[in-house]
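As structure tokens, one chain now follows by itself in the form predicted alone.
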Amino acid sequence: MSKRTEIKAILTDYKGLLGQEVTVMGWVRAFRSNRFIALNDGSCMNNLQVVVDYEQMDEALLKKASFHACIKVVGLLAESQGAGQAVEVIARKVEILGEANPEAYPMQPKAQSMEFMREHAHFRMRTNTFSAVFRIRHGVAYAIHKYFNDNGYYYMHTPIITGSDAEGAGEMFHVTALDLNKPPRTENGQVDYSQDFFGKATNLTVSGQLQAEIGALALGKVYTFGPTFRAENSNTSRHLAEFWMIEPEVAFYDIFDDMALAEDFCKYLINYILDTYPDDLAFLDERIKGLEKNLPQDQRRPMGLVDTLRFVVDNDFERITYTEAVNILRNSKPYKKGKFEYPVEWGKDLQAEHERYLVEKHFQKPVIVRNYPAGIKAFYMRLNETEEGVPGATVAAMDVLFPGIGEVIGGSQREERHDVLVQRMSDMNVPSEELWWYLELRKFGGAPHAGFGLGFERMVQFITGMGNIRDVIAFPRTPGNAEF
């Protein structure tokens, strides 16, 4: 097969390469007039124009290039002649790679609802906005990466199994080689998991963070990325049973450090895509404004997408502490007219409608509220300090929130003294003789270290625009569904 240039390639650059023969694939957007050809080839989000005569070309051939069908095109480089494109391709040849009938493709040119493209992920990519979404998608990650590789960190691999739960919820996807229908038990009926591949119950894994902190307290500055898993029963548009995680842990870092880096790692992201993908981003933000239209003004988005992008890059993130978040809640207009759903209390976590105002309505920027109820947070976070140097009721924990979604980024200081941290365990629970190598990384070397959870959907999500976080991961994962 003749050597092909990329439409991204031609578009891009094609000053270079006009008067030339060049050679195109992809798949046909559109065919009107039995002569314009719309191809595209997922390397960008626009299509190139190839211009064919009908009238000298195997008219059965033609025909095959419907809707879809894919396609190799042997043609000059041309400037256009009509508007709407700076160039085009005048078809020498057309061949066809790949027939589609049009009749039956699923994916048909005109407006389709969400949940079916779900249930046709094997085709979604092909559309523009899903096109646009997982290129965005793909810089996110690559952004990801080049922060912490140009920043001195080291790219650590968690294990996916684990015999621990770093969130102490127990919400956990078992791991076992046992026979289900037959499997070993004990002596008082419980299943006998010495038995089992690793001898003992594992896990997969909701979080790399512990073992991030065995990295962290060895190489100074690491970082995780890889998938996580929740057995939580939810179907709201914010939660998967499987999705990615970034999580940085630092030592001697404090959770004022912990803040700092989460605002210039958020705002370095969202930079990367405003200047990568500024076609993607530009398409999108059209399609919101499209779907929102008819909504009445309060069911709008404050912003457009590329404007909330910029609002979060362009603005100082607003810092305060929970308690400070709790007593502007409750002086707040919604709050004394009875608009929230949820109560607002000291002691109860902030729900997305809390975190939406204190972001869209009272600061107007994003805000990291700190310092948490310890009654509410995880046993590794590290308990604050009150009078005379005793640990208190709250932990060095902090939130980045964002308009429109809320939280995006949770972390803490971690507990770095032995004695508070094995107190903290019993108070809550957690056994200590499944962590014990966790409770050792205090007693030989320990130091104050840092770091912050990052939902990569939930970047995503955010970065795109899109209402589902099902609609931003190729095959989601969800309570009854594992298709694909």
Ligand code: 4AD
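Just so we're clear, the structure is a prediction, and the values are computed from it rather than from any experiment. Positions refer to the first chain, counted from 1. We call the rigid core the largest set of C-alpha positions that still match within 1.5 Å between the two forms. First, how it differs from the form predicted in complex with this ligand.
- For I246, the Cα coordinates differ by under 2 angstroms between the two forms after the core has been superposed.
- Relative to the superposed rigid core, the position of the CA of F123 differs between the two forms by less than 2 Å.
- Superposition of the core reveals a Cα shift of less than 2 Å for T276 between the two forms.
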Given for the second form:
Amino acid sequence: MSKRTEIKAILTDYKGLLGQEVTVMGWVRAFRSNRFIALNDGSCMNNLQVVVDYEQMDEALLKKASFHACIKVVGLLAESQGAGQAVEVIARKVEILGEANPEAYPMQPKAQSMEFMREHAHFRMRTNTFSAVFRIRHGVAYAIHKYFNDNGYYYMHTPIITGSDAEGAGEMFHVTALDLNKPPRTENGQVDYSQDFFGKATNLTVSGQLQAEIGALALGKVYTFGPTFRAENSNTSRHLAEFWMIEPEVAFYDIFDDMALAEDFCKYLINYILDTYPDDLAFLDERIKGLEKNLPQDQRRPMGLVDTLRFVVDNDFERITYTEAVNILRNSKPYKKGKFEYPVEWGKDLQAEHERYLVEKHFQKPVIVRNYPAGIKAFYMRLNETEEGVPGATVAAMDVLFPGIGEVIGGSQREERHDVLVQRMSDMNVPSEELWWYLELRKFGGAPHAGFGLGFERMVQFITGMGNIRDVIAFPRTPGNAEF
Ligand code: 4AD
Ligand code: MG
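Let's see the other form, the form predicted in complex with this ligand, since the form predicted alone is already up.
Entire complex below, previous chain first.
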């Protein structure tokens, strides 16, 4: 292909290009008055205006430059006479790279439902909304690596196929090469996984944490950033069956260091996007205002998108214990009026409605809840000393809760005491044989350590303001849906 200038390069620094001939390629976002084409090549939010002379050019050809056709334009870059753009390309030559018959093209130039968009995931990335979301998604991924690299962490790749299903984070997907129609069986009729590919039963991982702990106890500070899989039948706007998780794990960190890292990390990511993607954010901010225009005041977000992001980076996250959270909830109006669907009782897990009350109504900012009852948390979380006024045993776990999203981060200080861990595993029926290596880490040069998992899509959802997690991952995997 001939030399092409990206639209982003033209729009951000056009001075040197003025009066020169440029070649641009992209998709037609609009064609007004037979004269003005709004061209977008995905490199940035804004379109480049292309001016064509309908009289001078082949009419049949220009007809094909319809909504979402892909075209190549060669022309002069000039200062624009019209309002709305600084520069425009006066087309000398237009070439059709890919037609898009306007009658047959499924995406029409009008508001479409999000469900419709998901069914057309092969085209939705060309819309303003989704291209902004996916540029920002990239930006968050980049910022994650930058943050950890700048702070001396090592990126570690943990396995996607795992032989242990002990994490207890949720239902797992089996991985097998056996013929499911006639699997080999053991004498007592069970599927004989010793004859399977790996010589044992295997699953898709729910988390890289247990292996990341190996890294932390060798390299000091590591993080993982990879896909994780959960076969829960959760049809909510915050759950995916395949999602990406970032899991830092740090030697010599306790739960307080862990919380400080979580807060600093979240703020860094949000700041990075505020600084680097202002146009995309401004577009998404306006989009939400448009969607909420006709809603009653109490159903609108308390602040615009950019203001919300600024508020989060400018304020300290609230820190409370689980026991304090339960007390706040039991003294709350919705609790007293019987408005909560789920019970609030010490020992029971906090439900989304409770988390949202704490974050959105009570504190009105992100909240970190720590020291959860041992009975509702994973076996590897460090058992706390008994505390006065706390009804039962707690573990050094922490969840970071965000407005509109709920839990974005779950983490803990890990149980580094071998005997306490063995006891916890036995109490919770976690098979210790397959985690022999995890226990050995506590026997040979063990150290206090802590870490957490950030749900990547939930963070992208928060930053972009998208209402459904399925709209921040290119090809969502959810119960009943694995198209594309
Ligand atoms: O709280 P979770 O289950 O924690 C762990 O897996 C730990 N091993 C993490 C660690 O300590 N290294 O998951 C971590 C985060 C949640 O806070 C949530 O943001 C996200 O992962 N998450 C999901 N995101 C989308 N869809 C799902 N089904 C999710 N389940 C968890
Ligand atoms: Mg969790």
